[in-house]
Structures are given as C-alpha cells and as structure tokens.
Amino acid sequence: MLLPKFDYHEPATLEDALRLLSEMGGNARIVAGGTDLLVRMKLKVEKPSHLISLRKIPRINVIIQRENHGVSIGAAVTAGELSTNELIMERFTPIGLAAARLGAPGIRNRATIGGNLVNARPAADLSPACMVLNASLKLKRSKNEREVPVNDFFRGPGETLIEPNEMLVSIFVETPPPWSGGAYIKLGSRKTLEISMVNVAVLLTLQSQNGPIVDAKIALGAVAPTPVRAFAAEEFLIGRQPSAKLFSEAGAIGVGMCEPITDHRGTMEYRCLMIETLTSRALNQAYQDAMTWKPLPV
C-alpha cells in the first residue's frame, strides 16, 4: 500500500516545530520513528497533509541524568536506546525491560518512547512501565508548556490529555529510593512483533535488603481501555514481608482492577488468569531485583 500525499518538514529547532504545528492546525502530525503513524497512513486511517519530523531537533532524542534526582528522556529517544542504556536498566528497570520487548530489533531502533505513549494503545509496552515510575510528561505548544502525571494522561484507546497543537517533548522520572527493584512481563502468542495479550510492570521498594515492603506500584496493560494501576493490590503489599504466597494473593487482587475483553488473541477468562499469574511473577522478579540493589559508582 502506498502512502497518501503529504508535505514533509524538517525543522531545526523545537520552536520551529511547534510553530509549524500551530500554523497547520489539525492537518499536521509529528513524526519521529513513524512505526505506528506510517502504518495508519497506509491503511488510510490517518491522512495528514503535513508531517513534521523531529529528526534534526537537538536534545529531544537524548537521555539526560539530573544528578541523583532522576532522568529526563527526550520524546524521540528510541526503544532500542532505552533497552541498552545502563542507567535506565539499572535504576529505571521497568522502562528498560519494556523497551526491550517492544516489537523486534528493527522496530525498536526506530520506535520512540514519545510515540508509544502518545498513541495510547491499551497494549502499549512503555505505558505501564512509566506509570509504576510515576513519570511526568512535559507537553509544549508554541506559547506555553505544562507537565502532567503519566497516570492521568490516558483517556481511552488512542485518547490522551494532549491538546491540539501540543507536543510531548520529554519524560521525567525520579530515581527510585534505595532497595527498589523493578520488572516488566509481556504475554503474547509469539516472542517478537506481537501485541500484548497482557503486560505487567512492577516497582517494589523494601525497607532493607530482605523487607518489609514500604512501597509497591503495579500497572497492567491490555486489560482495560487504558493501562491501569492496581491500587488495591499495591496497598495490600505495603508493610508486609515479601513471599511467594503474598505475591500470589496480590495477583488475585489485581484482577479486580481490570476489564479484559475476549478477542482473537485470548478470552476474557484466560486474560484474568494471566493477570494473576504474571502479576505474581513480576512481583517476585522485582523483589529479587530489589534485594541486589547497590549504590551506583560515583
């Protein structure tokens, strides 16, 4: 299938990109990796008259460490870069693991974190990972900017809080406390190029190496119209000593936060079973990760 006709723009600055986006109104779309947008254009689902590329804009495709406070991830940073970045894998583990499961190597080398979030697919890989890390999203337009918590960003399939003429430019994530560990598990019918049947991201924080749990965050994807936080399961874990039994019970509680559907990938009943199983498994992996926490070299 051929792409519909469009004008292609390569602004050299963020300000120019935002100006073009404002001037062209609803006829323009931002393109970074294009792994989702170009497919939708070929299918005639979207027919923008203008594409505004981020390729030449500096700093929007870099990961910036803010001392010990966290990292700022440019919206055009690719999944491939996230999955191989030592700091991301060590301290922001759910994001690194989720990026490593996105598509296949060729897709990961083009797909961006910004695109994965803004497209707001219920089964997206990076959304739950950012949610358990309480990421903050910086949205800019030509005359102002704002920050919104990623947990409030998603409104429905393909729908977010982002407004017309507004662009996601960066994602900020605070460094988790000591004795924190993370995990991400994705279930599909094959290992690559698969949309999630269920995905789970977890971040656990322990009081010391062996517990108890002082904080827990669980996010689930492909189980509702938007990715969801399993708040009841999180509250159940806090203050308790980690164990396989505890994690299994938390997984069962997590099912109650979901509204899975039946489709060609799996039935509602199967998805509910997998929510419980994968949540328990991810919690155990995050616990193992937390127990091996070490200060980063100065």
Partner chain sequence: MKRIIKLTINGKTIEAAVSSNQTLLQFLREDMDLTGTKHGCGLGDCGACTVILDGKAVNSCLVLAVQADGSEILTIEGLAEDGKLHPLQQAFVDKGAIQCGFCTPGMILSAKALLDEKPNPSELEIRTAISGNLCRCTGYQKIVEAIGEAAEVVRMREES
The other form holds:
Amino acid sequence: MLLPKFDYHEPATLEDALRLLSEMGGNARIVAGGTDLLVRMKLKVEKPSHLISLRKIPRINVIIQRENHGVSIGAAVTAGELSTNELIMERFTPIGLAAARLGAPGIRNRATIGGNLVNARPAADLSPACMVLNASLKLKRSKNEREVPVNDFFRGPGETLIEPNEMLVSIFVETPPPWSGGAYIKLGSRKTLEISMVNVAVLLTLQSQNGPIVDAKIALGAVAPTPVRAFAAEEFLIGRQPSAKLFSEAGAIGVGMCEPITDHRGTMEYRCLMIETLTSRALNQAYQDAMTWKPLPV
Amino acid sequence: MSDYQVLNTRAPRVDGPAKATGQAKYTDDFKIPGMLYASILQSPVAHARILHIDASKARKLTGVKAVVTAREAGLIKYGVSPARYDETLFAHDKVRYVGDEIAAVAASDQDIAQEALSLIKVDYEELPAVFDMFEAMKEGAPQIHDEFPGNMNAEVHQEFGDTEAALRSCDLVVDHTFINKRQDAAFIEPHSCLAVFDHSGRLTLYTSTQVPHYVMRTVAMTLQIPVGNVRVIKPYVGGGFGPKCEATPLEMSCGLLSKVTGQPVKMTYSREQVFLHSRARHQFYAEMSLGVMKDGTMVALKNKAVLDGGAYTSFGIATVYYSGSLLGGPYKLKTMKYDGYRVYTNKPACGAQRGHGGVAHRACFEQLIDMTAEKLGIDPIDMRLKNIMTTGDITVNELDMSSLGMKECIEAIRSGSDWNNKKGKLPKGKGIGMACGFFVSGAGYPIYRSDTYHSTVVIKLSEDGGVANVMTGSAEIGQGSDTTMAMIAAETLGIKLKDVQVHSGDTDYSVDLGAYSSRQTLMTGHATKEAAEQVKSQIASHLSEELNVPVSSITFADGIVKFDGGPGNFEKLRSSYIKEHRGWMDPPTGEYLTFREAARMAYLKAGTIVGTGKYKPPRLGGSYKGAAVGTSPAYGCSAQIVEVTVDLETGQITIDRMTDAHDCGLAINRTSVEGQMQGSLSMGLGECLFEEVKFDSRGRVLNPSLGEYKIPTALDMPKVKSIIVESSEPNGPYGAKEVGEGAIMPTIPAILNAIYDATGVRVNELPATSERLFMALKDKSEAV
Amino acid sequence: MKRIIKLTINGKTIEAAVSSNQTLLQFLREDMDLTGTKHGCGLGDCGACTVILDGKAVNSCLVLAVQADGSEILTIEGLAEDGKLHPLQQAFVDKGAIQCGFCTPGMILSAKALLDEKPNPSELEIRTAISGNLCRCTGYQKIVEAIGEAAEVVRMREES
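Switching forms now, from the form predicted alone to the form predicted together with the partner chain, please provide the structure.
The next block holds the full complex; its first chain is the one shown before.
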C-alpha cells in the first residue's frame, strides 16, 4: 500500500497554514490524524499534491473551557482525548460517547474531530453528536473567518460548506442547560472497529429532575446522504412528560426523516426499523442521564 | 498426572521469546543486497478474452528489470490435485475472474514496479460472466473452461446402503437446507516470497507457506527447474488456516523473475490481493434429510452439496469429497447417500480452510439433529448420546475411529456448562445450544498419488553431546509444531526441552507434506519419535560396549543416564569429558552420567550421531471411488455448548459463554491444545456472525479489507471454558492426535442452536447478522 | 524531495532523510531495519503495525514519517531491557498468548500503552485496549490473561 507522491508542509502558525492553503487552493489537503485521508490516498481515491500538517500549529489541539457557557474544541483534538475528557463526558455527553465508539484505540489516538466532521461521511460518529449540541464551526481563510452551525455544514457524502481555501479551526459548543442529558448509540456488526449501519445522538433537556421535556435534539447518521436531524420527533417531545411510551412514539416519528440506502452493510428496510428502535433507546438513555444531572464541582 | 517428563505439560513455546521481542523474521522482513521488488498485474474484468498484451512501455521504464507474461512463463498447467490441473501461471487466452494474473514485473523499487504495471496495456474482449453457482449450472450459462461443460468442475456420488429404502422405513424424516458464505482466512500476514536464483542454477524460495514440499514440486514443474535444484525455506509464518496450502502465482512469479534477472526478487501481496487470491472457504449449499426411529435412533442421512468453486479448482476436488465423507460420524448411521457438485464461477478460486469441506455441512447436520430431537421431544444431548460412536467403531463410509472420546466430550460440556439447569429454563432472548464434530488427524494420502513418506525427520547431536538438533521440513505456522516436535524429541531422548533445537520448514532438511489436514502432530510426531529412538539406541549400544553393561539396563530421563536405575560406574567417561573440555563453563556434575557425556562418548566412537525417522500411514479406508478422502490414521473430536443473548429489538447477538471439550488423544502441550481450541472457536464465531466476502454485480470484491471483512475482535469473543479430553490413540505418537481443525466443527451449529433456543428462529443462511435475525424474527411474529 | 527528521526511537536519537510519502511503518521497517513492527493491511484495520508514539498506541501505517519528527517512538525492539523480557513479553510467552506471532508486537504495545495509563485494568478495559489489534489464531483469551498477569507483575515491581 504505497502513498502517491506529494509535498508536505508543516507551517508553524495558523496564518502560515492559511496562506499556504490559499496559495494551493484545491491541490492541498489538511492532514491532522491522517486516519481517513491517508487511507483514501492509499486507495487512490484522493491524490492531493500538497499536504498541510496541523501538528506545529499552537493550540489547535486543545479543549478550552469558556467560563460556564461553553467549550471550544480545537479541530485537531483527537477522539481519544474527547472520550477521556471529564468535562466533555459530563456536559457534552454525546460527543464523548461518540468519540469513544470511533474506530479502535489506535485510530482514536490519531483521528481528530475536525477530520471526522470535514470528511463528512454519512456514517461518521461525531457529526450527529455535534449536531444535537448545536455546535458552531469556525472556518478560517487567509483574510477572514466565519462561523457556521454544524447543522448547516453537511451537503452530501464527502461534501460540506467548506471552501477549498478554508480550514476548520475549532468547534464551539454551548453548555446545555441544567437537567440536560445525552446519549449516542451505534449499530454495527462487530462490537468495535465498525462503521455504523445506523447511529443516533440525542440531547434531552428537562425543566427539572421530574419536569417535562423543554428541549430535545435527535440526529441520525448513515440514514441519508448527510447526517440528519429528526425535527418532527424533536417537536413532538417538547412540552411532554418523558416516558418509555413517549420515546417509542418519537422513534416512530424519527423514521420519517430518513432516506437510508441499501448497501452491503444493510438494507433500507432494516435501517428504517432500527432508526425507530435506536432513537427510542437513545432517548431513554439520555433521559436517565438528564435525571442524574449534577452541578459540576467548583 | 502422567509419567512423562516433558509431554503433557504447559511448556512455553520454543519460539515465544523471538516472537515477543520482534526478532522472529517473517518473509517480508528479509532484505538482501541487489534485491528487486516485484508486483503482479491482475485482471480488472471477470471474464474476457485477452486479445493483446503490450508491455513495451513498461519494459522501457527506468528501473524496470523484467516483465514476464505467459509468453515468458510458458503454459504449463498446474493446480493442487494432478487430476485437475487447470491453471497456468499467467492467463494467456482468457481471464476468468477479477484478479486473474496476467503479468509480473521486477523493478528496483516498489513505486517503479507499480508504475510499470500501469504501463502494461491489455486489450480485452469482455465475455458474459456468471457469479452465482446455481446460475452457472443452468443451460446456456457462460462457459468458464472449455474442458468442463456446464461449469461442472467435479461431481461426487456415493451411497452406503439403500438410503431411500431406509428413509421410508423410518418413523420420522426431517429435512433442512443451509447455505454459508465465502470466507477469507484473514491471517494477519499477507503472502510474501523472496526468490534467489543463483549461479549454479539453484532456486531458493523464502516464502510464507504451509507446505514447503508442495511449493517445491509445483514451482519446479512450472518453471522447469529440476526439483533437486529447488529449495523452499519457510521463515516464521503469520498464520495460514488453509489458503497458504498451495503454490501461489506470487511464488512462481518471484522464482521466474529471479531466474530471468539473476537478482533476488521479493513480492508481498497487499491485503486486497490476499482477498483476490482467496483459496479460502467455499460457499456451500447443503440439503439434507435425516431419518430416525421414534426412540431417537438415527438410521439414514441423505446429503446434497453444491459448492461455488470460483474460477479454478485449487483444493476443490478434496473439498467436495470432504463435504460428504466427514458426515459419516460421530453418529452411528445405517445408510448414507451423498451427491456433491463443485461448480466454476467467475470469482477467485476457493480452496481449503480450517475444517476443510466439513464446516458448513456439519452446521447443517447438527442443526438437523436438534430439529429432529425437538420433534421427538428428546434433549439434544441425549439424542446425540444415544447415537454416539465410541472407540473402535467404524463409520458407514469406513472411517475407523481408532480412538474416540466423543461421549466423554459431551459429558464434560454438559456438566461444565451446567446445561441441565439451563436448557429450556432461560428467559426469552437467552439461549443455549450444543453441537459435536470430528476431524482427521492428517489426510491418509498425499495430494499427488505416491508412495512417499509423509514425514521424515533427522536428529543430529552436537559434537559435545549437549544439543539435539531436530531437522524437519514440517511447517511451524503458529500452531506450535516446532514446540511439539521439540517436546516429543526431548521426551524420547530423555533430555531437557531446552537441550533440543528444532530446525524446520526447509525442504533440504527432510521430506514433510506440511501443515494441513491437522497432520503434523501425528505424522511428523511419529517420525520425530522414531528418529529420537534411533539416536537413543545408538548411544545405548555404545555405552553398553564401553562400560560393559547390558543395553537393557540403561535408561535415559531428564538429561541423565541410569544403569539398572542407579548411577553405575562411569568415572572414566566423566574424567575424559572434563579433560576434553578444560576451561569450559559447564562441566558435567552430579551423581549420574549425563546424556551429554554419553552422547560425546558415542560421537568419539562413531562420528556424528544421527538418527532418522519416517512415517506414512498404512493403507486406509474402503475401496469405493473417493474412499481416500476422509481417511486418516486417527480422528479428533469435539463438543461445544454456546450461550447467547439476542437483542430482540435489533437482532444483535452476543455470545456470552462457550464451553468446549476436545479429545486430542494425549495433549502433548496443554497450553497449545487450548490455544487451538480457542482459536478455532473464534474463527467459527466469525464465520457464523460476521464474515462474508461480498461481490458487486461485475465480480469485484466489495470488501477486500479487514475493516469491511469482519473477523472477531477481543470484544466479540467471550470467555471460553476449554476442557481437554484425552483418549489414548493407538495410531498416534504417545497417543496424540489432532486439535487444530476438529475444534471448529461444532462452533457454528452450537451458536445457531443457541439462537434458536433464544428466539425460536432457525437461521439457515450465514452470516447470522443482526439484520438477518431481526427480519426472521419479524416474519415469525407477523406469521403468528 | 526528502526531508530531514529527528526523532527518538527506543531511546536512541535518530536523524534521517525521508520522503514525504513514506509512512512511519515503512521508515521503521525499511530504513531502520526494525522489522518487529508488522505490515498487515496498510489501512489501520488490523493493528499489526502498532507502535507507541509519544505515549500513545498508534497504527504506524497511517502516520507519515515526517509527522513523527521530534517524537518519541517505542517499537517492540525497545521493550526488553538489558536482554531481559518486559513483564508483558514474559507473560505472553508464559501464558501461551503467542501463536503465529504476527499480531504479537502490536498487541504487546497496545497493552503497554494501556498499563502505562491504567496499571490495574479490568478485563473489559484490557479487551477494549486491544480491540484494534486483530488476532486470528488465539481467540484472544490467553492474550487477555497474559496482560492481566503482566499488570500484576508490573504493579508488584513498582511497589517494591
């Protein structure tokens, strides 16, 4: 398995990286963990003539807590780090759980959240997790930057809003309100090293420990060309009192949002049926998590 | 537990430290000066006529040393069984599957070799292709080989007794059909070969193979080199499981390119090429009827098999025979009928894989037994015990169970798993199932017709007497055969295990048919034992002469020699040994004569002490057509109980626990025996739940990677309780027989029987994916 | 175009010229002759090429050699000290955790990375830590047992 030839760049600052990116335009790709890009290059699916590495760029691989109101995750933070970070696990649970299910440990130690989002595979683990947390993506280019909601980011398999001379530098996630809980469930055939047949991320917010649902977010992966939100199911849940029955009804509504395909991993019919089951399960889990919400120790 | 000093212990593997430190060299780890890198051009289409090959551009590329096609390689046909030589090294008239080999290049580095391949222009005239075995059998289907009309590669028809009449006389006849999917062996080391053709005209191949002997013969034949001038050396091998049991285009290409260029040539398959080369488990369709009496007595078995062979024969003839012959036991049947068909399709050729030919049909049969037991209201274990064969029984197709601890295995798992308290008492979604199986301890006959010994072994003592060098052509591929031979040699010679050095996997050392059909423990083991006995008797007779004591008074054990059970009078031997080795670090001490001193004395009298051993089985089996396949000097057997949890809302299956008992005769190395048992279960679990090589509509493998072809991970395998059952096998060295393949036989049906117990659904198509099971559950609930 | 990288491999500082498209695996095997690191698939699916890079187990087939510039790398060849097997290596030998041995170096290094972080892992943590290292021979049971035993040896060694 040989890699095609390319020039490698290791800029020391973000500015340098962005300048290189704008100079090379479509001929360059950003490399962070490389667990997806290098595979596609070995398979000759991609042949960039330049790779721009993020490894020397300061602070692009750190998680920064923003005083109580949120967290900023550098694009080069690895899945391994996300899955072991206590703050992420406690407050941004779907991201932590999804990161823990990505690939296997050796992959998680290299794969980054930025790569997982930008590659825009329909079955990606972190995309639905970021979607239920309403993450906002900071895209930079040489001259300017913009913030794009992750919910608008995906356009198709491998396609996003990102321009060739733009780089995803960080992901900002607002801290969910008190009495929020999250879940992430992935269905594959093995217990690990899997690409999802279906995955579901959920964030549920209660008014109080026993109170009705004040907010619900459900995102599904591998069921359409991009990960999708199940808006109808979300709306159905808001204002209602949580129960297993309610969650199973929401699951049935969730199926309506999806247009899964039949491929060698699973048929459309089975995927649709599993959306229902897994959505309802994820809602139950998120509810359990929400009920046990605790203020963070100071 | 036993009187043995070395055998039956948990001695650590002799190659353990080398493998644990990364020092063990596998073929791809070798690099020699002047070495070229080779690569093979493979067909991108499944079925086409080759109109023209133009390699001129590739030949001109700087760094390319040679390009070879059928023109250079010639058209000598080869294969596994001489009865079906249907391959040439490179395709010349037609390509028959995506991956069929067309040319090979040798270049100064891998990048150039790859680039050269892209410069070879091949004009194809595409032909209609057929990918499904049933389609291939239909009239009007595309014809893959002119010599085999109807794409019928091999047909087997056998009948023992009047099966139809017997079925009519039965109280109950139950039918079942079953289909598995094509597997890949998924060994972690891809095939690799380094060929060195030297100035004296000698070809040495370092290659990742299970069978140096057969590779030597095939390569000599196809490359037209005298067989005495071909030496095959097998370095450490990263797993084989069957597909490394035959000479590969990779080995022949490297040999040819080295011959053409005069330089060493190395090539290693990419993982995708491993899938394209395949030679792994066939897809089998099984159709069976079992006739029984009311009390559960089995009477008649009717069995039909259709095998998807892919584009060439490989091991296929043996495979299609095995699917019938290995169902003759371990139950007493009065009649059995078998019709088997192996069909060509435009896909990579299938061959042998762990449990050769028997696994899918065993899965069907053992489910059928459970289905029958259920109808009769008999516990599945009792049903089996009622019909079980025991030592000395002969199957309806004349296989001799010279030892058979089948009953003991069943009883061991029944109590080991607490079956009686679980069967029928588990909540919905939880299930327990069992199954049995048996397998040969070495094929009774070689692949080519011959009176050859199956194994010879040479043991040569070092001149100081301290080390016994065991030299054998047998193949250590991870199963632990080097350790087994070292233990047998040490036990027989009466020395410590650390004083044996095994040199194996080299056709220059001895004749050995290699690591397939679970043969080496029994066959190479016999030859090792005989060679060691010869060495020992030479030493004993020299001692007897030197010390003037009768041979019968001399015994060897644990590195020391006793005379009538005592130290005897050996002073002059010791003082002369010490005098000869003045200044050495380890003079012999203690109150007994050491083996080392005795061996040195023998050397001084007779020169280098060498013992040789040999083994071939006696004439085995019946006289009907195909009677040879399935014969063996001995049979190992196994019973397993599997406990599962089925997620009824998704169909996902979790294997909670496995209990496995295996009769391997005397367990030479208890740790290795358990390792084979656990590894077999893992492979069976993968085949049952996940594994399937998939193709698109044009015959291209859809999942040629270990990411998409899913073998079990550490999180998929449950805890296994391994119970070793030891019968005494009269035909095995020290009573030993197989464990490497018999142990996979019951795994799939035991899982499927457990799934049925948990859900009431019979899975009759593999793999039992969550989708397949969920849909079956849904159909069942809708039908109610 | 070659680039000069400087890195520490098994405690030794190395300076070498590498091509940008060379993987760390190729660099270790072909340039450094450290062939204990194995090539099983090239796509990060099997774990045979696992090495420890700055304390983390990674698939060296998916790391560029140039990306290892300035890093510290441990391969299987660097684990034994003074000719004495590391407790993990010893436990793999003693417990029968090795068969064909091709997954062994990667398996041991994944286990090493685990024990460095969690000296007292549960069985599930052990199985998870090696879940990206495929083994076709053993069914994993003896590997899991060996890692558990080695953890105990390492803990005892550190206590004393």
